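Take a look at this single chain, the form predicted alone, given in structure tokens.
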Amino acid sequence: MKVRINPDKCIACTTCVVNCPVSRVTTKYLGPRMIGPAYQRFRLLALAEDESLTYCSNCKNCEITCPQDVPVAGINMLARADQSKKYGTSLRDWVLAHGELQAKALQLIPASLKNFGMLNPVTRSILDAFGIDKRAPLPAFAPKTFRQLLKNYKQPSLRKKIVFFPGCFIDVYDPLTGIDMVWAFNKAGYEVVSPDDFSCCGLPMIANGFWEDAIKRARNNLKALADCREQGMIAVTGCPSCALMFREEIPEYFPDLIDELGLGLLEDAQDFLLQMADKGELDIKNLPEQPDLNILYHAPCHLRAQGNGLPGLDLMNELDGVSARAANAGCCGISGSYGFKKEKYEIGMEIGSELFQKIKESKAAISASECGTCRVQMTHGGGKPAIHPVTVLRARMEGKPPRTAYNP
């Protein structure tokens, strides 16, 4: 499954550099053009890797803006995989890339004890020495995972079924947003299933250099999606990074798996709900009367990289009394696990500073975004609650104020 990407499509226009959030705030990163297609020529000559490679956050802004469709971040991730194979990876990066495994290992321990053990000042100081910045907004474990809640959630008996891929953040840290998804799909006439066979999408592993682990997750998930496809079920996710992994990363990095198991696309859950509303299968107009709600919306980088619009923003603006506007402030700076790392925390905060300032200055009571780690970063830097668009949808349909904590 060795993939080599030809760098010669790059015309050195530097559009990627202008739009790179990391290059904008630090000289430690030589920039996407230099470390991507330009340096790839040296890699093909087996010359030593540049240390600057580790500062690519894989946010995909270079690929979003490249006029030649050069997979700049993809080149960087392949180079990172080669470096990991040659020289190994740090324990810190393993921990950040394998949150799902840690959650499974600790599943019998009550969430209160896990959170005390992970988030108390002594542990945070130890983690800081270990390389995870003590200032970083590590999310708290939820009392029960999404899968546990789903098993006990009473869904109505419905003829149609839809598959929901929760992703690690919703499953482990934010299961109530997953239940909001289930509620919304039930209202649209779909029973939600979420197979236990699903595992982490693998994107955190790719970003941290754990290539073989990512391949195992990809194979496992594609098999599960193939089974769902054979039953005629559509698969959706509320996480842009998970959707990106299946839509672009797996076909680009692991084409042999696609040949073997088929393309396992995940539809955008917000886009699907909008379609149901347009068809009249989800009534989002005849809602209980309630106060107007202003929301500042942040578009995750991995959502914009897919080029399918901003369905979460559109969904909220379809609701009576809701006014949601895009922040248009670039990357939030967290980039999955990037902003948790000690050497990158301040870089991440500087990247997100424009977004944080807009949140603070906004008259909006809450902010919203589809990405879980973006929401954590927005709350951390902006000081206002950040929730998922589908949580807004459920609250307005039920005539209640939206839940303003990802894990109350």
Given for the second form:
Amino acid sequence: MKVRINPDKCIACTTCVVNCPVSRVTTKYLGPRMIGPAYQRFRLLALAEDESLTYCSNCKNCEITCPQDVPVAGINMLARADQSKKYGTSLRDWVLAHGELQAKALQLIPASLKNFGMLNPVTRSILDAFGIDKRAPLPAFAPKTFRQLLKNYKQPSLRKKIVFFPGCFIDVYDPLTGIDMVWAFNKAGYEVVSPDDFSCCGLPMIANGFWEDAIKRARNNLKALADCREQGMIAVTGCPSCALMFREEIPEYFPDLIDELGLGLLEDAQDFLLQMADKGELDIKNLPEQPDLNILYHAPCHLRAQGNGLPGLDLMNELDGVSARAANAGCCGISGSYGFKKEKYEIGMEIGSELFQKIKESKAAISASECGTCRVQMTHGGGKPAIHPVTVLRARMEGKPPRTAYNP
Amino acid sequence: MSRKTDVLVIGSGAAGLTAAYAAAKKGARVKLVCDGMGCLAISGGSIDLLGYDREGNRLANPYDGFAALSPEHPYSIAGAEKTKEALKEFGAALKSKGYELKAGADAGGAPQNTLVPTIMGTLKPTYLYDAAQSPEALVSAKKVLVTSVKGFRECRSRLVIDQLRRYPELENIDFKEKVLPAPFPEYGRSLTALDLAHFADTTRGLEWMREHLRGLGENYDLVLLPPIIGAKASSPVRKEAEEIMKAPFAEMLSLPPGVQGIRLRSALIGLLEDMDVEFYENSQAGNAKIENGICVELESASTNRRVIHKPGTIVAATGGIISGGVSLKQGLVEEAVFGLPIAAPRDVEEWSSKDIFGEHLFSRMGVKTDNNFRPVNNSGEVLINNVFFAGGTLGGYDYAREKSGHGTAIATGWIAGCLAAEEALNNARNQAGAN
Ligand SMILES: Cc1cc2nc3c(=O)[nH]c(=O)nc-3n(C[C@H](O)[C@H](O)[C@H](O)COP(=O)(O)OP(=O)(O)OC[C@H]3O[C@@H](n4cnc5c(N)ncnc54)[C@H](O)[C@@H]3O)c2cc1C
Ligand code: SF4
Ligand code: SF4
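Given the form predicted alone, corresponding form predicted together with its partner chain:
Okay, now the whole complex, with that chain kicking things off.
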């Protein structure tokens, strides 16, 4: 498949090296410049891969900061796909990349049993031996997926419809945040649809080297999005990584699919709600009396990579009585499933240490972030609940303290 | 969606970050758009003001060189007084973040350039530097210890000493070398100063430094080290270093990444964080809409996305040719964001000199402005009234040759940021009054 990736623009300035969170904490990784554009020349000569390639977390900080727009992480992910094709992949990585399928397989088993099965100390030791660190904060399965919940959720019947792409985290582990989203869009005058055809966005598969699986998901999702477009509906998501996948990764890695099925974009749900508030279609000005709320906000790397500013932060700050401050502490260290892996767990925790420190020192009792796995890591390392900005929006509009448990 | 703000800054190098802080401090709401993060992060981090005059003579007092600069030089536009004031305010702000700068001064207290050694054994004149260090002690020192670290191959103390000895002013110094052991295995690559500096910020690293630097400087007037003493704005190890070594110390400037620039940058980012300056990273500013000499809209674009900004005023701190602020297309030189023409000889051959170390015209190419750093045409008429330029994108100087990089960026960034904030807030007040 043709790929629009060009390493030749690198001027060896080392900006990416300064900003790579993995190189900061371990010299086991050769670093973005070396493993990305520099090593690409060796790859083209068919030289053996450098084994430190596996340390790249696909967090994209290299691409955010490179002055020459070199797609460093993209080069790394392509090389990883090539390695997987040649030498196969581990079962552990398959499991971490395919959370969606496990959730489907386990759908008939009650959540309490699933979670007892997955999260008890015995299973965790077995998983540990299998390569998923026993200290890692594996999230618990929700009793029902978001899309199951949505089917029974009474939405007002509204003329305007909007498509919500839940992403695996909300669908499988955190459906109530998805319901908060539905609630907010209803208030803005939109009825929410979330087609069963949507699958995982495929980014976890890219990050773990399952290229063919990612292409399958992309094809499937682009088809579903094309249908939505035909019906004149806009699609949104609350997950920055899913948004990144559709806006940048699919067009970069699979341009043929775009030629065939068209560009399928997911708008940032927080940005969309902010616009609705701007236009007066979502009333966030007449809120109930309630105590002030301080929030420490963490900007996910995959959001920063999209050049759209921080609309989730802006949205929270538009709410009377809410003071949300950006932590500016770089990467949280989880990078999807990276920080769950046994050989990466400590690297991830070290990367996130600055953020954890800020969470602990902050006067805010709650932190917030759009990304689900960032939130898991923030709670794990920072010791305070972390919630989605739209959960904050709903709580303030209803005049209640925000829900801080996943599945109360 | 379109986003309003008082001041929009383009660029996150020394000029952009300084402008954003200066504007926010004046009370303006500030957003910053950047595509990449500028030279500051990879730089040596000491602030060069003016090291050489146009003939290539080293200046003892940087301000002594100002009078002879051409009228288009950013310092001529800013003036020495405003430059001094900007650097003073900048220094005071950084100090509040635990990063203190010190200015070189002679015995009488007049400003003075200080010669800082590099890991290649050369000397560079600079003006403001990390107050925890004492490079000024070098020229009067009798015994100097040059240290390097095993595994950090870019810096070899033997080589540094051989090179430094060639400078007449260092001829009589008794140099000794010391190679510290590698603090951790090399794994696949050789160590960098940045690896060691990050390590020094960990608990283990601090212990390692305490153990291996202890008493190192006894019997020496100065210890020279690679830039490894922490990578944070206020690393605990930097405060302790002199005490541990029992001698003043100075870090040698290294190849990029220079480490000291990261410290300075993180102090600046901390200041912007306190002011709630919002970043639009990984996006490129362009497609300006100009109406009656005012930029009313500006786009920031990233892959498959365009955001429209409606700022009151703009600071363009987009750097020079390499950073993307100035573009070269088929013999045409242009300012990259607004497409302002930049005068250049038709014949590309004339852009550069045959002597590669000589004076190249292309490094002086940049935006021409009025006294308030607003862009003008050849007859001096202002082209866009609410856009202020700062740093490397300005014309009329060659920072690499005269050694004035961060100095011009910070001085003009500060001034442009203040002007942009004043104008934006003024206009907003007038508009509120009219309604
Ligand atoms: C390796 C190196 C080391 C140096 N060391 C020193 C030193 O020790 N001391 C010293 O005084 N000077 C040093 N200098 C010189 C100094 O770094 C520069 O002269 C000065 O910092 C320039 O700052 P600036 O902010 O004007 O531009 P830059 O740092 O170049 O920043 C420009 C910014 O604008 C952004 N940008 C450009 N176009 C767009 C666009 N269209 N949209 C959005 N963003 C855009 C870029 O991404 C970047 O963030 C060094 C330079 C280099 C290259
Ligand atoms: S994606 Fe992240 S971990 Fe990988 S090279 Fe880039 S910055 Fe480093
Ligand atoms: S930041 Fe970009 S240009 Fe600089 S070394 Fe890294 S990949 Fe190359």
